[in-house]
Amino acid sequence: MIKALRGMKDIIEDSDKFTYFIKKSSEIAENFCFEYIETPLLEETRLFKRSVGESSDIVNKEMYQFTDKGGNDVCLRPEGTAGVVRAYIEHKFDKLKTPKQWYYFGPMFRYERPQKGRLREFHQFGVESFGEESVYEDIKVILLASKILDSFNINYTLKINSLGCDECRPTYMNSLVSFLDEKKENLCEDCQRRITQNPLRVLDCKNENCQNELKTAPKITYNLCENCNKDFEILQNELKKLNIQFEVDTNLVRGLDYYNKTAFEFVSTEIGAQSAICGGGRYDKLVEMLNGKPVPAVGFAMGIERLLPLVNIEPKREGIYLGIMTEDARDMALNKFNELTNSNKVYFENRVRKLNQHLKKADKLNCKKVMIIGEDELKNGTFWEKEL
């Protein structure tokens, strides 16, 4: 027997709260007027390697990379924003520096160890914005995630933090590395190459010994030139006004190296370790990194599988059940199947049935309303009718 591959999932037993999900925050990021778009699951290599950053463990170890038959370097996208950037850059719009506002979902893939909540072909729902430089976009961004999360009655701790820009990170980084270089020894092998490769991603590591080590090490909220100071102190602000509960992470970085600026993330306790359920920020260099003209831009995205523990679907009736109580009746039922299914749900039940039968069926079905045909309603034109 052919199974599926390790750590990749067919979608059968949550595939009503998965539908449930991708409709519910569609519809909120419309309300946003953001815009749908859908991206190739398939790009170059290259795309992802000047975007994610090679330093990071995504292209290090996890991408699902090969050579074509036309001899082309291509992998599996392992995450959205990089090639919702190379869609922007592709038509042109940053020639314009045309303001764009999109949401998208879909499937991503990372070849790394499968867990609960954590698998190698995931989902994803996202958002970004492109063309306004205003720390206002990052509060409406944090905003649209956190009604998303509300609408589900999903419970979170908001964490934020600033990276900071060309202006002041040099100089943290000049210090965060000299601290680096003191704990050297004490680190794990991957914060060893990080402090040559990308110094603020050993900020993120999730070994305990190197989070000890770390609690020392100098912050960048402490290290903020007088712009980066002023947008990180009205984000928290108008936060507050909001009531959205946030608290401020100083270690978190994100794991991508193309964030500047605000960084966020949304936790959850209900779902064990593997605790962050979305993640985002600014990342205002990306379209320039990748050959298009500047233009700022932030978002986020949600894995939806780490989400759907936490989605209830209330249960509601709806539809229509349409059944047969006599072979004579299937061109009439059919007839009224074409008709309903125009603007209804309908469950047609073509086997001649009883009654009792077709109700108990229609109520295990959740259906709203049945409609039977049987002798006396074939003679008469009609069908009997019953609200559930």
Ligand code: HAM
The other form holds:
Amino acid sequence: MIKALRGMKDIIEDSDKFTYFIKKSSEIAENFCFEYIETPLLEETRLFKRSVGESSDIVNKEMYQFTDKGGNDVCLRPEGTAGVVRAYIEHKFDKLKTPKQWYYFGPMFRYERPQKGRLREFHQFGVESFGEESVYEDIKVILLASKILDSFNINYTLKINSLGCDECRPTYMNSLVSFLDEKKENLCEDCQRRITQNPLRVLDCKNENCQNELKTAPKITYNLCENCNKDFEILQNELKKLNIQFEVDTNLVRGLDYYNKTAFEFVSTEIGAQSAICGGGRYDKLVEMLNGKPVPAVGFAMGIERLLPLVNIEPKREGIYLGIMTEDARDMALNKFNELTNSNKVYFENRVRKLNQHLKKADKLNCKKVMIIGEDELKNGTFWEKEL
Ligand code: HAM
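For comparison with the form predicted on its own, produce the structure of the form predicted in complex with the ligand.
Shown next: the complete complex, the earlier chain at its head.
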């Protein structure tokens, strides 16, 4: 028997929740004036190397990368942001810094070690906002994420941090690296390697021993420049006013290299170890890093598979059940089916059945209305109708 690849799943049992999630999240994004964008699943590998970053785990270990028949080095997208930024530049929106707010959903691919909540093919719902450098755009984007999660009654903790900018980050990095160099002997192998490659990532090492060593590490939020500090304060004040609960987590650095200033993650305590349900932040340098004109941007992505166990759909009666009690009525019923499906959800039962059998099935299917045609109705050209 041929089975789906390890870490890849058919969405069958949860398909109603899956489509419901996308529909509702899209509606909320559209209420925030975000428009839909679709980008290819396959992109040039160097797009991700230059955006997600050569030192990140995603690029280092997790890419589905191959040479296509034309000799191009390509890769299945591990995330959505890089492709959307490429599209923004390719369609020349960067030239005039045209503001664009986009949302998207679709499959992403990471060759990770599969476990509960961690897949090799998973789906994200994401948004990206270009052209707005004000921290109020970060607030808007976080509000949008929280509205989506609230609309499904999902409990979460929001963690926020500021990663600083080109002005304040280098000084902070120097003091962090000096601190880490002193502790080097006591840190795990991964952390030792990261001190030179990506020192910020040391801060979110999951190793307990490393976390103990890092307790006294310099904190980025105490080393921000005036501008970053002011924005981080506005962010916190506005979230409080909007009644969005949050925690400042100075170890939140995100696993992708393109972020600056605001970084955030929504986590759930109800889904096991892989608890991040949404991650995002500001990435003001990325458009430029991919050879566009400098345009500030901010966005997030949610992991749909991680959210589905938390989504409940109230079963509600909907749609019309259409049934026949005599073979002669088939044509008339088929015409009715043709007419009704223009604006209704209709279940057309093909088999000739007695009235009570039809009613039982309509009830089981949770239909709202039943329309049946038997001998008498056929003569009158009518349908027997009942609301359930
Ligand atoms: P990310 O944190 O790598 O960010 O992924 C976002 C979300 O995707 C995670 O919070 C998680 O829910 C889900 N996710 C990630 N990996 C897996 C996996 N292997 N299996 C299941 N779910 C997973 C990004 O991808 C950024 N592009 C987000 C962003 C958009 N930043 C700015 N704009």
